[in-house]
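What follows is a single chain, given as structure tokens, in the form predicted on its own.
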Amino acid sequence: MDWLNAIVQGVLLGGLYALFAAGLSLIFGVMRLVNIAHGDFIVLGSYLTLVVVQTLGLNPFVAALIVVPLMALFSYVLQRFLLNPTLGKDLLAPLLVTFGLSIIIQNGLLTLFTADSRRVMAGGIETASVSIGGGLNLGVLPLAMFATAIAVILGLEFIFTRTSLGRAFRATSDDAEIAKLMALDNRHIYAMAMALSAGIVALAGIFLAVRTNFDPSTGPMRLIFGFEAVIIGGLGSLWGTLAGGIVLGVAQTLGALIDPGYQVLAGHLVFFLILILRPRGLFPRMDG
């Protein structure tokens, strides 16, 4: 029963990792940008949630109505005026800029909030659970994370397949130069992609803030989890990010069951194993 419970909890944890990965996958898919600061954006969303909750006294999930738009606006401006000029055939420039952003965000948060770990209280949802029989109990918070991840992926699928913005994303991703000839403003399209990614990042930051302690230095590990989920699932596959998150989550919970010190290591080992056996991931996007 312990093993079954660990697997179930790992599946639900995969929902959080899918939220880490979805925004990362979106940005790479649209503009081939690897955002080194992605994990720090997640932590920035957690701290913004903390400020909103403490200042206005809101429930953290209600605070999402403020945090998500603020993160999206910040990221739109950041992409439009800082990152867009670095995009091109040279992949090194955006890597260096986002690496610099990572350092700036970490040190900025360190200055403002110190190195002390923080956590956002969300009331009864943190400990509430649902019994499904057989001694298995599902936490309401993990269920909410998993349901949110599914809703986000469904929303992204709808945007990409049913909206003019999604068609612009696909056209720009396929050939940015031809997209320009079709009167598409690539600078705006890229900025909208980053804003959409930041909205997802904000949701991930809120759940991270409620689920566990965080501090200014926790961003890089969130980035690693997001990268691993994307690679495991397959580049370009939205549902693959959910599958990758689930695989990573289950590996970690089973590793923790064997020995608490193996939790993170088990996830890394499974990642490397899949990378060897399936270099393109479990569900790679089929082009052509």
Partner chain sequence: MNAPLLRIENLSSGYADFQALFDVSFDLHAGEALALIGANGAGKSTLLKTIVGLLPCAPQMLVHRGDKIGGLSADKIVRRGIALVPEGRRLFRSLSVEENLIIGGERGRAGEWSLERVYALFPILREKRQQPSTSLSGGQQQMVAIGRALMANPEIILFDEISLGLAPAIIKDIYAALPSITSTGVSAILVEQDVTRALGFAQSFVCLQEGRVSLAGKPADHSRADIVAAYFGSH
Second form
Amino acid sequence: MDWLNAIVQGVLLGGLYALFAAGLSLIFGVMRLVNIAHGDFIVLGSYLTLVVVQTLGLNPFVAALIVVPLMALFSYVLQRFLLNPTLGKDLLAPLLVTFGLSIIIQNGLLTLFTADSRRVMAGGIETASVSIGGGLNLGVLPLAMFATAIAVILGLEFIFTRTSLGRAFRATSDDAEIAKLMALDNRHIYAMAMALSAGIVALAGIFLAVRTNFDPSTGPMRLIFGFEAVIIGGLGSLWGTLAGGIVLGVAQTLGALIDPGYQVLAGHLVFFLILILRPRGLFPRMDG
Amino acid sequence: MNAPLLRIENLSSGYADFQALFDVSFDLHAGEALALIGANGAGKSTLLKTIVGLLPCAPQMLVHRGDKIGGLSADKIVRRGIALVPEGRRLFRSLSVEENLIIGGERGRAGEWSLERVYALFPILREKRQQPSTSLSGGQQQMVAIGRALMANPEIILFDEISLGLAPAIIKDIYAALPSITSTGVSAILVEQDVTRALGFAQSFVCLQEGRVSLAGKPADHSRADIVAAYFGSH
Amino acid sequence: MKPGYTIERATHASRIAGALSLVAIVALIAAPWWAGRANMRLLGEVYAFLALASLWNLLAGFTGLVSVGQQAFVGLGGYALFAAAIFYGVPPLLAVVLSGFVGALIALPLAPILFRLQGAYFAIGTWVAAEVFRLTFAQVSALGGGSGTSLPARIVTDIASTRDAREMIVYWSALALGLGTIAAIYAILRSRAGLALTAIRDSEIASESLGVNIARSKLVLYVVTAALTTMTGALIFLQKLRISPDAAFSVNDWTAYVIFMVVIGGIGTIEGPIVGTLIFFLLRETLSDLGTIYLMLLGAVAILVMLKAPKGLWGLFSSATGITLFPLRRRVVQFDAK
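Could you switch over to the form predicted together with its partner chain, since the one displayed so far is the form predicted on its own?
Once more the chain from above appears, this time first in line as the rest of the complex follows.
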């Protein structure tokens, strides 16, 4: 019974990891950028939620109406002025600039909020659960995370396949030079991709803030979980990120069942196992 | 004579550590089809890339309708109505045929070119509209590339080696479609390896040799020998 | 008179610098007689970071393998030293040397797995590996688990019976490791293999077609770097005498600072990490009272350098003056043949 419960909880946790992963996967897909500060962006979203909730007295999920656009705007500007100039040269520049950003965000949050761990209350939803029989209880919050992850992936799929912006993303990713000849300003396209990624990051940050304690140093671990979900699922595959998130989530909850100290370690080991057995992930993109 | 639509004046351009063009000057008039000929490495593609803003040059080197446009970014130049059909076709591989056409037109100018007109020009594309662009034959891909450029409703269209790697019959089909493009008043610059074909299509020509204009004028005004000399150099 | 050509690598500046370096090295060897205890500690730390920065630069600057997980080997070195000394009674200095083999043995099977990841994903992969080490050592209760352990006094006195003598020995070991690492890197880069490495960095496809075995060159370099990083880690924790998983596998201490040093100094040159290390310690000794602001400043400076002067301060200096201290490229020099 414990096992079944752990698996179910792990699957739902996978929704959160898919949210971490989707934003990472999106910007990599469009501009081959890996944002080392991705996890710190998530934690930044959590702190922003905290501030909005405390100053305006809003429910954290209503606060999303403020947090999501703010994060998107912040990231748009960041991409335009800081990250775009690093693209197209070599691997080093974007990697090291986002690494520097990560250090700035972490220490900025430390300066503003100290190292104390925080949590955002959401009026009882964080402890509410529904029974599905057989002694299994599903938390409302994990269910909401999972549903959000699915909605985000469906939304991304819609944007990519059905909208002008999605066509622009794909075209720029395929051939940035020719995309310019379609009157596309790739600086704007990249910034839009980063803004969209940051919108998803903000959602992840809100769930993180409600679900668990967070402090300024918790970002890198979120980056690593998102990254593991991306690689397990297969680079460039949106539904793969959900599958990767679920595999990672289940590995962690099962690891925790053996010993709480094994929770994160079990996830890492499954990641390495997949890397050894299926280096292209569970759902590799067909066109490479 | 009317003021030219596009004036290229003492244009020098190239890549970071390599200058490919030296003081190139010529005019393109409204409705004119101009053949740009020259041996491999003469700088033809470099010139087209510079005109559309993919390579930098000084503002006064390119004058479009009286405005200095040299060095403007590619997206701004396309919006002014100058489109390029790039060498090697370079379709967007993750977009379908129709999406490739749509993206060509979305941010371009308003005008008479539409999906329907492109399909009327190249009927085979209508059948293949939902297919991935990579699944098409080379000739069909070339039609998509031409259609994609037309969708922006350009007043100047630049063709870069549109017959490269295609079977002779297909080349004939594609060239057969060109007059219905230029007959609408669109000006064209055509880069082509096959000099006879290019001169047959164009009203005027410019020959480049090692990055400099070696001969220019109307095909009828120059002997074959002159053109060959300008093409290969006179050594 | 017909001009002839010869191929040279040394430059005038490099010969002068060589002479000056000799003087400096003699002075540093003599530090126990002129520097106080605190300064010797500081210098010991500088040598360790000199080695770490030079090694990270060897990997990132010459093969394009950007790792943010070198703390895996620093921590491994520390724990190898503690385990060897506590469980098997190995003399600490010998344990430092042996830890190099441990690092190589671990790196050898790890590298092929990590190499399946490209570019920035490789970087994060190395980080995950370091996390696996951290979480694993936190489970080893014989080494103090998550809270860590100290090196027992009897082992410490094994090095030398008096504190002064002990600190002198550890100081010289650190100096030898720092200089030895730089010398080893210089030798590697001047060798045929080094030429191949530079070729890989410039163009993988081109060098592959010229018969450079990229996969093997990368593997060898990764393993050599891991071995030397592990030894450095062992020596760092021999200076500290205390270890814990969080300190041993800290991404900030052993990778973030190191990257800062290399980026500021100039990536892809031997001089860069040396210059960067000196600047880092200069900043730290003067500004670290600012705490988190100081760290934000470091991040901002690194970003600025990366955007505005990607070759770092040494690169700026070198291209302005034409001076190189460790000439790697061969120059064709014209002379008049009589």
